[in-house]
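Single chain ahead, written as structure tokens, the form predicted alone.
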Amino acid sequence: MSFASPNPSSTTTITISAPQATCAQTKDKNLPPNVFTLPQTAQLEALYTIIRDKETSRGDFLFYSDRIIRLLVEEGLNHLPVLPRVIETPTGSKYEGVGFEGKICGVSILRAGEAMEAGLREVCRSVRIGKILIQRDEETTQPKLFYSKFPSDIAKRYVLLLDPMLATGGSAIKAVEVLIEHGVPAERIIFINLIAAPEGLLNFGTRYPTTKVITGWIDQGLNEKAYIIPGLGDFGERRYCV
């Protein structure tokens, strides 16, 4: 998918920063500075409390975990930088404006990650999207990975790595590593989820800093068993299964 381009008669090349008026970024001393959140609106809470609750339909499911995708895809987007961009309205009237810097892509964890794709199509209309599955290894109980495909210039995008949940964060790590190994700065990777795990964000910051977290809310941790609390259960399940 491509942006607009910077206008081609401008010589300027001052990157400006994206803006993130929208966007919190953790206050949370124990948690690393690259991570940031939604704001928590009594709105967001309300859609959460829906997703959370083991009584609530599949349909319901859907429809309002699909709404808070939406958000947090809109928010990556605003962490993309942008140059300046002079057009030309209706009126005649000259508009000193912004454009994208360059083009962008999705990749999925598989399999709950592919749940997050349509709302990035419905804001990024043609983006391409890779996918990735990684799984843990039994014998070393590692992430491994399993299966990649990515648009062939993915070195030149800035990505958006989509996965729901963030628990221990073993997945997003190896999965942002399969993306460097591919050509694809760390700076450019932004990883949006919808509920993460403290020890996670730990985790994941520590090993790639220059990589942005976007989630949507911040749990109290995991249990005995890495699961997050107190979560939603499993996403892939709620999502896909009757």
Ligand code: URA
Contents of the next structure:
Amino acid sequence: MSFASPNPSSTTTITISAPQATCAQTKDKNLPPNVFTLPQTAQLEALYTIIRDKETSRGDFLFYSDRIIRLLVEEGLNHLPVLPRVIETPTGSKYEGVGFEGKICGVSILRAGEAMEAGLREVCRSVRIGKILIQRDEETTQPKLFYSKFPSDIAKRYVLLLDPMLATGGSAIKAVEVLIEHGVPAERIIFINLIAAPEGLLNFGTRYPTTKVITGWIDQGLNEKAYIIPGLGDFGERRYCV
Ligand code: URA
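If the structure you just shared is the form predicted alone, then what does the corresponding form predicted together with uracil (URA) look like?
First the chain shown before, then all remaining chains and molecules of the complex.
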């Protein structure tokens, strides 16, 4: 990236390198390379400690989970491709910057994923949002699509897929399958979640190695009821108190 001098008659330009994604690709050899975590700072751990605590009030759960969601959405946007874009500033100078290559949309996996929509809207004004409802089929025990609604041009967009908890990965895998059926290439989907279990990351990453997964924290694993351990319990219950 480079700046033209504020004096329009000057040809001096200042070049800086484009910002890099701040999160880290996981170094864990047992996990797929498409997994990225937020920087594991003490601040982030403090936020997670609050939302994991069963004594935390609903108000605090909302506030602090929203803070993490905002960080995750910002990080997701860091992974979108940009193209060179030259603009002129009010000083009459040319600025050689960048602009996003394509349009985006969010797709929330109902119902918990809806909690992440506001965080996306805060950073992407008037972003289009689709929804998808996947539940376990009682007969086959497999994840089944019950409802979906997407922007009509979704095939041309980058998709930020939103679901706060990645447990077994079944719903997310089904959601990506549905998005691909609607014409979205797997590499144009970025899956964002707050907490992931290694089992889910492995399942998802093996099935869709070109879809990036951005997670805030990778936990120990799943219990016999497929809850993430240590986790935070049922995200929907914590958030909506039902
Ligand atoms: N969904 C949740 O809300 N919590 C879990 O631990 C796993 C899936």
